[in-house]
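Form predicted alone, single chain, as C-alpha cells, below.
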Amino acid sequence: MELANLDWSNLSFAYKDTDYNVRCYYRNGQWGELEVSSSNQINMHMAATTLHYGQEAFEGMKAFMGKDGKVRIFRWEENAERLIRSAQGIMLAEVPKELFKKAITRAVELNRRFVPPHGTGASLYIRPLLIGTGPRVGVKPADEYLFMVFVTPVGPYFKEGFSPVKVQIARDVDRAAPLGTGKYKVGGNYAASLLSGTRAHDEGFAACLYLDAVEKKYIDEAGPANFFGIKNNTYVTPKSDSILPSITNKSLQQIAKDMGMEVEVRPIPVEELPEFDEVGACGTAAVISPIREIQDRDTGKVYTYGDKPGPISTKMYHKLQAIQTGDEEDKHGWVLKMDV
C-alpha cells in the first residue's frame, strides 16, 4: 500500500485527517453493528447530554510500525478497561472490550497508509471517543450514545521532543477534586486545565504543574501528562484519588523494577522536589518528557534538574519505544501485532 505523502519525522502532534473512522451507536439498551465513515463530521441533537452536561469520555492511545512490516497497538486492554471505568463515573453506556477493539484495529487497517514508518519517530495516534447523543433537559444520563475511533499520524507532544522542558506550580487553581472525576478521563478535566495551561504557556513554560487540591502540599498532576521522580534507584510517582491513572506510567514502573529499581506510589511533598536525580512527565502523547525546570509561580522557588535528559529517564523512555515498535522483546504481552 503506497503511503500518504506527509513528512513522517517532522510531524507535530497535531490532528490531520485521515480516510476513515469507525463508529457504533447505542440505542434502546444495546450496541448496534460497526459502521465506517470517511465523514469527519457528527450530526447529533442540540439538546445532546454531550454538550450541556459534559456527558463524555475518550482515549488516547498509539499504534507503532515495526521493521518487520507488523503494526503494534500498545497495550489497548488497559485503554478499553480505563474507558469502561470512566464510563461507570459519569454513567455513559460501558463499551464491551470486544467492541472497543474491534474498532480500534478496524479504524488502523482502514488507514494503514497514515502509519508512519519505523524508524520516524512518529506514530498513529488513536482516539476512542464516547459521548451522550440523547437529548436531555433534566439533568441526568443520555438513553443514546456514540462510541467511534478516528486516528491520525502524530509526533511529539512536546515541541521540545525528548528535550528537558520547563513547568510551572500553580497554586492558585485546581484540575480536579479528590472525590471528584480527576481519575476518569473525561473531557471536564482538560477543560479545567486550560486557563493555567494556556497561561503557562504564556508565560514561558511547558506545561502546568498541579498540587492536590485540599491541602495544596502534594504534587498532583502535570498538566496533561504523570509525574515521576528519580532518586536512590527508585521510581517514585504521586499517589492520589484525583490523578488520572496513566498506561505509560504504569510501563515505565514495571520497566523500572526490570531494571532492578524499586518503585513507590506514594505522596510526594513539594518540598521533595530538590531531593530528585531526575524528574519528567509521562503519558501516552509525551511518552516521557524530561524536565529540566520547575518554577513555583507563587513562591518564586526553583527547582533544577540539568539540560539534558537524566540517564535512568533516557534508558526508560528507548527501552519502552523499543517495546512499543518490536525492535525490543515484548515480555509482558503489552503489544497487539496486526497484519495489516
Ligand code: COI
The other form holds:
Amino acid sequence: MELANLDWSNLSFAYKDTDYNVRCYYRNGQWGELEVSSSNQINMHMAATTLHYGQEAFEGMKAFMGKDGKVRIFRWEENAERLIRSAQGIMLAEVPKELFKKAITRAVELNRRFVPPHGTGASLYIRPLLIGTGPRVGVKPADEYLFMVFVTPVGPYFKEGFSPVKVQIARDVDRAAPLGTGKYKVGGNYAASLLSGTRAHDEGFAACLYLDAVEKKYIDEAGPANFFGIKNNTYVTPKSDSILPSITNKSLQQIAKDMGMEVEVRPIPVEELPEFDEVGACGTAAVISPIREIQDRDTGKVYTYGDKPGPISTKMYHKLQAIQTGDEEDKHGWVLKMDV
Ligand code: PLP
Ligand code: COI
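Hand over the structure of the form predicted in complex with 2-OXO-4-methylpentanoic acid (COI); the form predicted alone is what we had up.
Shown next: the complete complex, the earlier chain at its head.
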C-alpha cells in the first residue's frame, strides 16, 4: 500500500480527510453491524438529542508506526472504559468494549496509508464519537444512537510542540463543576471552554489553566490536558472530580514510578506553584507540553519555569513516546500491536 503524500514532519493538529470511517447504529435496543463509509457527512434527524441537548461523548487516542512497520494503538481499553463511563454519565447507549476495539482497529486498518512513518513525531489520531440521533423535543435521552470512528494524521496539539508554552489562569470562568460532567469526555465541557480558551489564545497563551470551581484555590486542568508539577523527585498531579481522568497522566504516573520517583495525586493549591521545578500539561493530543509561564489574569501574578523543557519532563516525554512507538519494551501491556 502506498503511503499518503503528506508532509509528515510538519503536520499540525488539524482535521484531514482520510479514506474511510466506520459506523454502527443502535436501534430497537441493540447495536447493529459495523459499517464502512467513505463519506465525511452524517445524515440525521434535525431533532436529534446530540444537536439540541448535547447528548454526545467522544474519545481520543493515537496509533503509531513502529520501526518494524507494525502499527500500534496505545491503551485503547482505557479509552473504551472511559467512553462507557461518559455514556453512563449522560445516558447514551453504552458501546461494548469489543465493538469499540473492532471499530478502532478497522478504522486504522482501512486508513493504514495515513499512519505517519516512524520517526516523524506524527501519529494517527483516532476519534470515536457517540451521539444521540433519535428525535426528542422534551429533555430526554434518545432511543437511537450512532457510534462512529474516524482517524486523521496529526502533529503536535500546541504549535510549540515539545517547546514550553504559556498558560493563563482565569478566575471568571469555569469549565465544569465538581458534581457536573467534567469527569466525562462530553462535548458540553468543550463548548463551555471555548470562550475562555479563545480569550487565552487571543491574549497570547496556549491554553486556559482552570481552577477548582468552588474555592478557586486549587489547580484543575490545562485546557484539553491534565496538569502536573515536579519537585523533590515527585510527580504531583491534581485530584479533582471536575477534571477528565487522563490516560496519558495515568501512564506518566507509572513512568514516574518506573523512574524511581514518588507520585502524589492530591489537590494542588495555586500557592504551591512557585515550589515546582517543572510543570506541564499532558494528554493524548498534547502528549507532554512543558509550561514555561503561568500568568494569573486576575491577580497579575506570574510563575516562570524556564524557556527549555526540564530534564524530568524531557525524560518522561521520550520514555512515553518510545513505549508508544515500540522503541522501548511495553512492560505494562499498554500497546496493541496490529497485524497491519
Ligand atoms: N483533559 C481534557 C479536558 C481532555 O480533553 C483531555 C484529552 O483527552 C485530557 C485531559 C487528556 O486525557 P488523555 O490523556 O486521556 O487524552
Ligand atoms: C485528546 O487529547 O485526545 C483530546 O481529546 C484533546 C482535544 C483535542 C479535545
